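There is one chain below, alone, in structure tokens, taken in the form predicted on its own.
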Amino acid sequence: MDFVLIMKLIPIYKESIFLTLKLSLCAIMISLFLGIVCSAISYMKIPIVSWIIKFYVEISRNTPLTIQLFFLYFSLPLFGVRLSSFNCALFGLSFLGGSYMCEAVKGGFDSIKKTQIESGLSIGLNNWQLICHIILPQAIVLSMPLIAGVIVFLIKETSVAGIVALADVMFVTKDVIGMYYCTNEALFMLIVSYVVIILPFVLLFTFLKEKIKYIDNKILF
């Protein structure tokens, strides 16, 4: 293991770590938004729209991210739509993450007691008010372990983004191996990079899990 070379590689990996982290955070936020909206619509069983969401979830979850990125990067230009490498990776990850977030949050929706829903309806709340004020806040917390798993999954999936020429951590690792023929050092830096990116999220979710307690479906911090 050449530690002198590793020190030389740190500035290169530093840039790729920031790019990977930026891509991950943007994809997580969009995926969470899509997941919440899709799960709320599915819960309300809105005609036609619910079937569209179900179709989207099945297509997204049952096709590889690689194929989705290839379609966005190579097929869309045939229709006059050109995306940058970053936007292509962001849309692909968000498309995939939204479906997983939808299923995760939907589990929280299904865990809400019917007595709370009936109580909300009895005081005159409509469906959207019921979701916004009673169901969604609890569903998010109840789904937190699943949401945390999806977030870590999305961060790991950024390793595929290099196929659209995005200089993420994996892409840089392949370049470094090709230039310096230092497989061990490059793979070591790759592992360290993903630990640096993922570990703070894992620690955060572990902290939240310890702080959140459930007593009769009420959330105490």
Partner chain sequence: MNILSIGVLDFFVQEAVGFKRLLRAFCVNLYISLVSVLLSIFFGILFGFIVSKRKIFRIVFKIFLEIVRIIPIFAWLFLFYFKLSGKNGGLSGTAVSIIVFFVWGTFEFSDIILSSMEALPKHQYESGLAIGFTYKQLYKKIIMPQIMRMVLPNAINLIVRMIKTTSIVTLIGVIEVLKVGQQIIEYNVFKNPKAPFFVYGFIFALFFVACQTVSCFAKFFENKFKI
Second form
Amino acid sequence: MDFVLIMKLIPIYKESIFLTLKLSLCAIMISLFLGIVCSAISYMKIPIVSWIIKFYVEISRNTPLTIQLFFLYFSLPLFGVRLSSFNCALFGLSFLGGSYMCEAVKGGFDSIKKTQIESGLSIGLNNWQLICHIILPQAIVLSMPLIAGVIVFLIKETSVAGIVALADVMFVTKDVIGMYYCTNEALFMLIVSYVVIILPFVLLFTFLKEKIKYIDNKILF
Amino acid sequence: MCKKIILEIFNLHKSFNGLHILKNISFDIHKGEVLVILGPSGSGKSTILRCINGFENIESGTIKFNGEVITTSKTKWELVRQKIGMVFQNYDLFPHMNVFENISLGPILVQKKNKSEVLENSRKLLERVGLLNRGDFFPHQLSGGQKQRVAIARALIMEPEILLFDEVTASLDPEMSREVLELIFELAEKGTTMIIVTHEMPFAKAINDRVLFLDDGEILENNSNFFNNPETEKAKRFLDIFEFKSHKNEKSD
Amino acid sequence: MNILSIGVLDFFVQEAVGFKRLLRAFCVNLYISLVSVLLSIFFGILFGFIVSKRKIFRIVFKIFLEIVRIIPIFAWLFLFYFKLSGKNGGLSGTAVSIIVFFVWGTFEFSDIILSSMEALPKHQYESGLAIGFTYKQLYKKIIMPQIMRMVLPNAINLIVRMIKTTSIVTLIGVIEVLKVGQQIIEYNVFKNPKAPFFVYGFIFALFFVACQTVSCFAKFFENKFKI
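Would you generate the structure of this protein in the form predicted in complex with its partner chain, following the form predicted on its own above?
Time for the whole complex; same chain goes first.
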């Protein structure tokens, strides 16, 4: 293992790590927003929009991100829309992430006790007030573990973004191996990069999960 | 002495999954009256309360509240429920809000009252239920009895004309039940109109103005002297369930 | 939309062969999924039961599981591909994919079995033993039926994920549906500039149908298991 070469590779990988993180975080925020809105609409059973959302969730959950990205990257120019690699990857990731977040938040909605709803109704709240003040706050807290899972999932999915020529960790590794023939060093950096990106999130979420579980038994009885 | 009739129920029928749960229920309640509903499990007691408050659909029959029919499909239940308060068996306080917020949510959001006025009323109510120093606590920091008293305060602050209590001490141990029952007793003495579903016989005996005895979805008795003078056989047998004729140690003596 | 519809007809007439090629290439994806899934289920169940016996096994297992989970599958494929394949000969891309998917699948299945066993209330075990069951009878009559109900939805979820992930193997050079799709597009892009739309659209539909079919099987089995 050529450590001198590894030192040379660090700046390149640093760039790609930042890019991966930037892409992940943007995608996570858009997905979370999309997920909460879609979930709330499904929950309220608003007529036509709920069906569209159901359709959207089925489509994006049953097809791989790879094909969604290819579809976007190569088909959109035909309709006159030219997206940069980053925006294309972001669009694809958010599209996928939105449906996963929707399912995660839906899990939260489903775990709210029916009696909470009756409690709220019994003091005269209307449906809209019920959702804003009683249901939504509890649903989001209850769906935290699932949301955490989706976040880690999305960060890992960014590895595929390289197919739309985005200089993320995988793309850079491929390049580096091609240019310097240093398979071992590049693969080493690859592993290190992903551990650096994902491990903190996994540790954070495990810690939070334990903390919430402790409060869970008290808060959510 | 002719008190105003607040609630009238005519020929209520309710079925669920093919089971005829409520059969031809008819009764009314006067202002200031305490009506206790008794009966074996599954006789439909809670279901009646839930029908009054619009949590269950009915197959046929009418419910009139203050002379107005509330069992139409056009009923605006949010408005009705401001005047009919309900306290549930599992209290169901909102876990993400503290006691003050739980109580003041209704008046602020629904009755659109002034926030400082509402807080002042909440404070008075909390004092009345004996929990003034728990205002900033969260539900998970309270005992069962305290939670139930907050639930009662939450219903009271809406200034309802009638209060429904659905087996409110069923989840509590005897000590906590006592503090809740005493509060309900106080409210009764002040003239609050109530319908109470309970299994606590001594309490029911002490507080009732009238008893509705239900069995298998039908009203068997509508009696203002139920405990001393039950009219039907089934009622007599029901009251006997709570009595033990012999004492274990008597036999060995 | 008019231009699009002419494109579709054109495409169908001229490139029906293309669609057939895509279907055949999709079989490569399905083959990789099927082999990996079957191997993973078998070894996953075995592994899951073995690991559940001792606490130390469980701790070691969880550590390895997290290692497998932290690195994206694509990165694992890369890793194995460059080590086991490449210009030195060795395994084909397909073989490497199956190995990676098998390892991933086994860990995930074992985890599903383990979680289900942990989720089962302890008193189920105790009640059975108290009646005098042997361990074998206990597992057969009491534990397995209840675990299966918890395992099934998660297992189906995993299988669908594995089918979707086979789309990544194109990036290590396996000739499967995406690669063939790209070839078709390159060949046709001058004759028919709308080619990417139809080709990727078709592949999209293929994956969708495959995954939905598996999910539907799941619903069927779930109803069968419902007591």
